[in-house]
Amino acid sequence: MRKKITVVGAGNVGANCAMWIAAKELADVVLVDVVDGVPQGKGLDLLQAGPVNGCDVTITGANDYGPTADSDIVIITAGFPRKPGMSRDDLLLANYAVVKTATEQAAKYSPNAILIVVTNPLDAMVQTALMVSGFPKQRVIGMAGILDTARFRTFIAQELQVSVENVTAVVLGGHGDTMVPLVRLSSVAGIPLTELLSAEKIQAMVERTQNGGAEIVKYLKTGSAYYAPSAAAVEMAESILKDKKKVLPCAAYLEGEYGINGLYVGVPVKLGAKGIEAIYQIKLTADETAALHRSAAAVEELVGVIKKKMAE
């Protein structure tokens, strides 16, 4: 029996998730969106690409969650995108309402699913999904670190004019300008980054990574990034469905790891059939620990606003 993935939100991120899933033949896809006709039309368009690309999966669109029943994975992308000058945090309460509704419906129709949250502000939205769904923490995961790491790897590869496949990078923390790229553990084919580039060039790339989303928003003006975020979410889904047990940086619920308790923060995890099957703790320097805790504090502030809203 084929696997089934629901993608909530048929905008740019959601539609591209469906496209990547179909291209990899990972699962049948149900696109859900509140706008009448949009998920149906995009689903049909993607379905008709199947004969061209040789993809044997079914893609359907819906405005309700009935067709999503018994999904293996639910990817939540729905929400309002950033506009120039907006931070991810500006979206907090608007997207809280969207993610709350999506999570309630996903949990109702697919109680055994694994939730992957993409909606910004990411760390606070995935914590919303955990609280609303009542699912175990292993089955509620945020997509952030893969995207942030991909951006850092891209900038390193561009600067050195080497294959991105040779570049390894680690980014911890919240999905925002407080994220923590770990230069010390970043390398090219095993060669430490610090031996290949000056401290000034590395710092410039760190800052560009931290502001990677805002840079794209500035160019697009009417939306935010979607090709790389959707590819990152689908890499997570593939590792789960195929039980690949990839070690990937994801937003995970920490209960004491890294000295952080009760928050979603980006850390390296093992992703397999059960969702998060292990959290890896890296031995950090004092400066790195301080930076990670600053990032967690920024997340905690947003989560506090949501908890207050939920208590009303």
Ligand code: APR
Second form
Amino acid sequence: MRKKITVVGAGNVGANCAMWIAAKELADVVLVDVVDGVPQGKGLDLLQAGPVNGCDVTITGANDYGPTADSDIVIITAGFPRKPGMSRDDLLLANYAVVKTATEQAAKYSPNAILIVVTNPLDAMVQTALMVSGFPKQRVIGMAGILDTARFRTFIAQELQVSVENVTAVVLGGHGDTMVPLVRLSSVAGIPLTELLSAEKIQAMVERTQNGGAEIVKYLKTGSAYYAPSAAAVEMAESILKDKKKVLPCAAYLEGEYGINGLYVGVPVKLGAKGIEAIYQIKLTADETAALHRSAAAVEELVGVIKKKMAE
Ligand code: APR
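Same protein, different state: after the form predicted alone, show the form predicted together with adenosine-5-diphosphoribose (APR).
And the full complex, kicking off with our chain again.
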């Protein structure tokens, strides 16, 4: 029997998740959205690409969660973009309500699923999904680090004119401008990046990575990135469904690791059939530790707003 993935939110990120899943023939897909007709129409359109691409998966759309029952994975991309005049907290609370409903419904119909959260602000939204679902922490994971490292890897490969496949990078911390790229651990086919590029060049790429989302929003004007974010979420789903045990940077719930407790933060994890099967703790320098804790403090502030709302 084929595996089943539900994608909540049939907008830009969600529809492209469905497209990558189908292209890789990973699983049948159910797209769910509140807007009547959109998940159905996009689902049918994607299904009709199957004969062209030679992909035998079923893609359906729905406005309720009945058809999502017994999904192996649920990817949550539903949410609102930030609108003019909206504060960070307004956006936080609007997307909190969306992720809360999506998680309640997804958990009800697929109690054994692994949840992958993409909605921003990422770290606070994935913590919402953990609290609402009551799932074990291994089965609630946030997508951020793969995208951040992919951006960094792209810039490095472009600069050195080498294959993107040769470039590895490590980024820790929250998804946002406080992320912590670990330059000393980035390499090209094992060659330390610091031996290949000047400190100034590397610093410029680090800053471009930290502002990677904003750079795309500036071009698009009315939306945010979706091709790379959806590809990253599907890489996580693939590692889980195929039990590949890839080591990937993801938002994971920390309970003491890196001296952080009770918070989702981006760290290297092993992703397999059980979800997060290991969290890797890298020995950090004092500067890196301080930057990671600054990043965690920014996440904690947002989570505090949500916990207050939940207690009301
Ligand atoms: N349930 C299901 N779908 C919902 C809900 C809900 N409660 N509320 C909103 N949606 C849907 C919208 O109808 C829309 O189709 O979520 C979709 C969001 O799509 P886009 O506006 O295109 O946003 P997108 O670019 O896909 O980004 C989604 O991912 O990367 C993050 O920051 C990004 O938080 C944002 C999310």
